[in-house]
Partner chain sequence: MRLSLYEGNDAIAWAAYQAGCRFFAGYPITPATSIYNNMLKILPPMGGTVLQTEDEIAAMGYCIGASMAGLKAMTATSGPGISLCSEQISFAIGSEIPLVIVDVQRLGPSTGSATKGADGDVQFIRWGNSGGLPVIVLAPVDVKDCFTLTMHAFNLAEVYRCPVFIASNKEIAQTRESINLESLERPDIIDRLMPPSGGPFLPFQSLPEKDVPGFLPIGGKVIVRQTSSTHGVNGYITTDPDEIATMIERMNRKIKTEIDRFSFAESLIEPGAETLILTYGVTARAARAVYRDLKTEGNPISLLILKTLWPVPENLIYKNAEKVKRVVVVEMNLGQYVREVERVLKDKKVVFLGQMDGRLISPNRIKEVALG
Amino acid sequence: MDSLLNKNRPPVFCPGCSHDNVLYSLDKTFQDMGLQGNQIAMVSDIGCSGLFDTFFNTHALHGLHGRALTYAGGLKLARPDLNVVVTMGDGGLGIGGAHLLSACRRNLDLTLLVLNNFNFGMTGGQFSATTPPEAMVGSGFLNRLERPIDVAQVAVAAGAPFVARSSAYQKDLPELIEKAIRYKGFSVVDIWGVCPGRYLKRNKLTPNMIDDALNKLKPLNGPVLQNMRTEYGQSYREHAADQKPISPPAGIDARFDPPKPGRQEVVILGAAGQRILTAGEVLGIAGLTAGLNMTQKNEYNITVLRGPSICELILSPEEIDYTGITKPAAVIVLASEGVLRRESLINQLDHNTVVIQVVGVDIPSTNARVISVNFKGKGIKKTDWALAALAFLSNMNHVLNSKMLDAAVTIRFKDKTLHAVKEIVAKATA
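Output the structure for the chain only; the required form is predicted alone.
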């Protein structure tokens, strides 16, 4: 099997960096196992170890500092066929410590390689969760105040069923990593190495010193008998198979033709209390009645009773991968709070966009076709303007038609509320 290293992005670490040894050991492991790039997902953290995903021709996910194990867990549950390998430094390990504990408890079939060089090498050599108290580092005396974490012992205590310590310079490191990857469960390999760019400038640490330190610790070379159990994904699937099937959601039959072919994007700009999200839901249901796929993205403040309320919808006969709004067919303007949040969008509109603007709400200069409506003059309350705007659009036969809207409100509302909504529609289109 050929090397999986990326020829277009050759590995570059500081001269003498132990990460280099781990990188080539991991590549040898992949070759020895006969793995191809499409059988592996490399998930990396931030820091020098976070470069690993770019150096391999495999599936890859580069995440936030300390959070790599969370993404890896989702990947493994979604794609149990993949060999998911996580690379994380001691910095990311400390920042994402709770995620390490959860991964140990959960026992998903992941392999975590901790590239442990006892400092935050990329950001200036500050102390990390594993820095020895006597070390001289870029954060002054702070490491003297804390006890360093023994990564392997923490993993054992948290329930990891496979835990090993190793030097980055061990000749059998590829074999140890292979054992970890082949283990059916969560495996942790704490790999000790040196950081010549930062740590070695103030501290003496050699491969022999690493070996001496590891030899003084309780050996951990793989399976932890007291923690061995069924892998989480397998156990989950076994338990799930015994559960009663959940009733599928009620279907919505496609019974109408949409007014226009192709993808239609709509933005509703309002404020809290205007039922913007409900109107978006109604528009989405209307699209389903015409056999369209739909997505709905909502934006509002955590102070839900004040501030902007925005809904972005896409209706499309094709599957929707990208949910960003690029060329809206319609923009509904109901409140200045929403306008302020999407001012740049309005500036970029052209004549292909219809803007439904409630009287009294100013908008920036735009090349769109602007239609002003006075819902207040029609006796429609401010809380109902969003629904009224959908009725206005349907009356124009733009994005949706009256049959689609009527079917949508009948599906979404019942009894007195349905009657009230139909009265709003009637007023808006009168």
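These figures come from a predicted structure and were not determined experimentally. Rigid core here is just the name for the largest C-alpha set that superposes within 1.5 Å across the two forms. Numbering follows the first chain given and starts at 1. Only residues modelled in both forms are compared. What changes on going to the form predicted in complex with its partner chain:
- Remark: with the core as the superposition reference, the CA shift of I314 between the two forms reaches 2 Å or more.
- Put the two forms on the same core and the Cα of G34 is off by less than 2 Å between the two forms.
- The rotation of the smaller rigid part against the larger one between the two forms comes to 89 degrees.
- Once the core is fitted, the segment that moves between the two forms, counting only runs of three or more residues with each CA displaced by at least 2 angstroms, is 246-430 alone.
Return the form predicted in complex with its partner chain of this protein as a structure block, the form predicted alone having already been given.
If you are looking for partners or other molecules, they are not here, because only the chain is given.
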């Protein structure tokens, strides 16, 4: 196979830069594997290693600092057959830490080559996430205050199934990179090298010193037994194949006449757990069975199991413009939590509004027609009061009628639940 290096754009690294070694090793890997340029995507990060994409005649994507793994992941999910190789420096490693951890956990079939030269070459040799504290770098004393990370160990801890440490000068680097590319899963190769342009100005680091340092560490040469598992893309496709297609929400035919013409607004004031939203949905469906347009807005705390739960519903034969509540036809009061959020609304009501108030829940003074109901006394559980109140309204032929309600619950619920719901309706209207 021919070299995939771009003859028109020879490498431009500083003389003696170890990036050169990695570049030629990678080209050898591609040749050994017999890959064509269109079977490879080089995704490069920012910094001197970010120039890698320009030196190869392959697909290439050069993006933002630290984000290379995100583009690479998108490419791989869309094109599972593509060999996606990411080059990133120790800078990209630090700023893109969350992406590195997630890539290890996710295990997409990408190959990450970390061109680790212990400093930011391009911006003036500042310290990176891997700079030793004793090094003299472009960040004054600051690197002495922080500990470097061992990216290989981090990758193992985060779940990468293939992790290797190596020197940029290692003879078998092309073979190691080939193993990483052939591995079906996320593979990380932490390649230690030197930056004569910056780091070597005030620090001594030779290929031998790199070897010595690597030899002192517990070796990592490839597959990590405890992290080996099915590749993400393959798992995804297997799981997705088991999912059943869904259809858009079904339409509901109009079959009844509403009890009254014009816009009808209903507010349900309750507490979390009272199935306020479901009752709202039932009322909305009831409206649809009478050919009415509807809007429904819900209000509840982010901590969903506590606090108020409020539903504001509008039914109208005309198109609904403003979705706010102006003159409600009915206000259903089921819990003080809801009342507290709408005190001013209750204050302002006039005799055109019917308030259904369960006994025991106080409301501020109001000119509305207040009807007290004792659902508890009728043997209805608190969680069913919202639905019971709808039944009560339908019995009054106010906002909805019993045919609309019956049709709505039959659409909304099935089997046992439907049976239980019908019992609640019967109790509430008894």
